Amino acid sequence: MKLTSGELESGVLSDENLESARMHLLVRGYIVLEGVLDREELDGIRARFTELLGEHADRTDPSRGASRYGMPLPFTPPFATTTVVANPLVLGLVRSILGDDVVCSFFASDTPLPGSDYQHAHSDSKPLFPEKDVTVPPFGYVVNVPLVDFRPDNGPLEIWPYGTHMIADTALIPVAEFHDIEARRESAVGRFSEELGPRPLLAEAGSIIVRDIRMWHRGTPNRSTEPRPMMSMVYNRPWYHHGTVEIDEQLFGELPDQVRTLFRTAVLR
């Protein structure tokens, strides 16, 4: 979705764009808000991220498949700025569906390096209930921030929109377990996901992707010569927790009110 200069300056989507974005999230399962972060801020984030990724890769094995790292991020600048973690355009959209008491329970990143491979199709959330015939309203959205352009050659996400976020049968929901990826791809659900056919999620750096936490997706091979970094957050209803965000207690006290409210369930260190 292309945003107007007025929307970017005010941090508020027009009534028309808000309604359109809501329909995209509720029906397609995702929306891409274009050009939200400016290039100067993005350059600072990417430079610091590159340093941390190098250090992390030196001491840690890949965690999400071959040459693919899920790396926690420190809740400090340049990552934890209001424009990134509490962007008013994103929050206004998410809160219009999940309610004003939304919290952020996940703050990390996902980066395929050259040599990465396909993941299996998976949802980022396990079913909330064991029943096989219950489709619940949205309860969480993953917010991804591409730090470089997502191109066909550098391992963009692939997604299965229009319905995989609303599947009720728990036996048909592929979970995010990254051991035995090949076996999961060859399972009945894995083969069916290939038949359905995913679509690549291409986006420019500085865009913000919002997607239903339940929607099927996967990482793809990075055939370029550089990492494809992406920040990841999860905004959800307050009774659901996707993970744990750790924040320095003194820093937390210095955060703007709207950020403290959003991260009120964080663990203070």
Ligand SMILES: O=C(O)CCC(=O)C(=O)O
Given for the second form:
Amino acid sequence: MKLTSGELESGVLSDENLESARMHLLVRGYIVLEGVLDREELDGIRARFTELLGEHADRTDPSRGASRYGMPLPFTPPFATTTVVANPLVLGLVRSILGDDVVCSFFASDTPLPGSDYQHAHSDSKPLFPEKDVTVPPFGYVVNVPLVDFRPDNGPLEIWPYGTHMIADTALIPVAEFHDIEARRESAVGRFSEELGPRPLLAEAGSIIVRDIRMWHRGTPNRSTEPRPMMSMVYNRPWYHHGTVEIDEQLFGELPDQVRTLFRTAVLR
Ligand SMILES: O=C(O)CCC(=O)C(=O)O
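Please could you give me the other form, the form predicted in complex with this ligand, since above is the form predicted alone?
Now the full complex is given, and it begins with the chain already shown.
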């Protein structure tokens, strides 16, 4: 969704764009807000990210399939700025569906390196009520910040935006597990996900992707020569937790109110 300069400056979506973005999230399960972060801020984030990823990859094996790193991020600038973690455009949209009391319970990143492979289609959350085939209203959104353009050749995220976030049959929900990746591809759900066909999510750096935590998606092979870094956060209703965000206690006390509120369930160190 292209935003007007007025929306970008005020941090408030017009009534029309808010309604449209909400419909995209509710029906298709995702929306891309274009041009939210400026180049200068992105350059700073990417530069520090590249240093951290190099150190991380030297001491850790890939955690999300071949040559694909899920790397935690320190809750400090240049990553944890108000623009990134409490972006008013993103929060306005997310709160309009999840309620004003959302929390952020996950702060990390996903990076396929050259040599990465397809993941199997997966949802980022387990069924909330595994004993019942029920679908419930949205309870969490993943917010992804591409730090480079997502191009067809550099391992863009692929998504199944056909209502896969609203599937009620718990047997059909492919939860993210990467130890049995091949078996899952051969499963009925794996075959069906191929038949249905995913869509590459091409997005320019500076865009922010908001997607229902349940929507099927997968990582794809990065065939370029550079990493394809992306920040990943989860905003959710306060009773759901996706992970643990760790924040330095002193820094937490100094955060602007709107950020501290969002991270009120963080573990202070
Ligand atoms: O790296 C990506 O593009 C997607 C990663 C992902 O979905 C995952 O590891 O759960």
